[in-house]
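Just one chain is shown here, as structure tokens, and it is the form predicted on its own.
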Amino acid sequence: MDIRLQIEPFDPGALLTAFSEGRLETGAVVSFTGLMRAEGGEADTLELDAYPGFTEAEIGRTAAAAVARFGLQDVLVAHRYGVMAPGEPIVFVATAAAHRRAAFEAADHLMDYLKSRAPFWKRSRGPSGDRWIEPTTQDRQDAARWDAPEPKETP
């Protein structure tokens, strides 16, 4: 498990290549890259604040729970903080599992957490001024679906 919180830009392709390398017993690697949107010209930059140390630890706890819940072989989360421009990668999540369903669901689960619950503070800056960004109702609903206990299989 690898959790990276960094100010420097990253190359999602290079991260995926390195993450996938040498996986002889892995049946699926799923990745997601989130990019900064220009919001139709309303966002010139996005600024993310975090508490290094604390933020990684919180993301790490959620990633460890995802490893256990979905039976993952490995997880990589790289998340930027600081100032970003439209088109720049903000977040990269990769999951490795024996089977595709676990890898897909785990990546979805981790992104729902990162989008709505991870300890980041987001501010967009553009021609109309600064705007704090909060999780949307949809973001909260997406994250809440993982809170329900998993159904137990019946014999």
Contents of the next structure:
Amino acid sequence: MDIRLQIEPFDPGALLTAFSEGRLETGAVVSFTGLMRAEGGEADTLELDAYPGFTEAEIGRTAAAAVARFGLQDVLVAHRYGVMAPGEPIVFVATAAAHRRAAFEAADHLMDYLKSRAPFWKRSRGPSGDRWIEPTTQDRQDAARWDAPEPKETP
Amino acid sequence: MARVLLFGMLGDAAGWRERTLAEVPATLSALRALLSAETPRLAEALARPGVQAAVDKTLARGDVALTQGCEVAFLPPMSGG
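What's the form predicted in complex with its partner chain like, now that we've got the form predicted on its own?
Below, the chain from earlier opens the complete complex, with every other chain and molecule after it.
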């Protein structure tokens, strides 16, 4: 498990290549890259406030729970903070599992958490001024999908 | 000595994001009261629902005692990345 919080930009392709190397028992690697949207010119830059030390620890707790829940072999989360411009990668998640379903679901789950509950504070700076951004209702609903108890499989 | 950190909109409300206090208040609630008394806008922001505090990078549940050299962070509701 590898959780990285960094100011510097990252190369999603290089992260995925390194993550996928030397895996003899991994049948599936799923990755997600989140980019900053320009919002049709409404957002010049995005500023993400994070608490180094605390933010990685909190993400790590959720990632560890995802490893156990989905039976992952490995997970990588790289998240930037500071000031970002449209088109730049903000977040990268990769999951490795024996089979694809676990890898897909775990990546989906981790992204829902990262987009709605992870310790970041987000400010958009644009022509109409600065504004702190709260998670959208959609973000919250996406995250809540994973809170429901797993349906029992019928034998 | 205690280090105090404010994140997100709390920093805007206070006009600072980090500072060091020479005297360590006895408890988290005493620190909160001290900061609130100084800046009405921060008092209002700290009173908003969902504001949490972390002492030495661990979320505080309820009131806790503060010690020399501690780091206290006030965290508005987390927005995700």
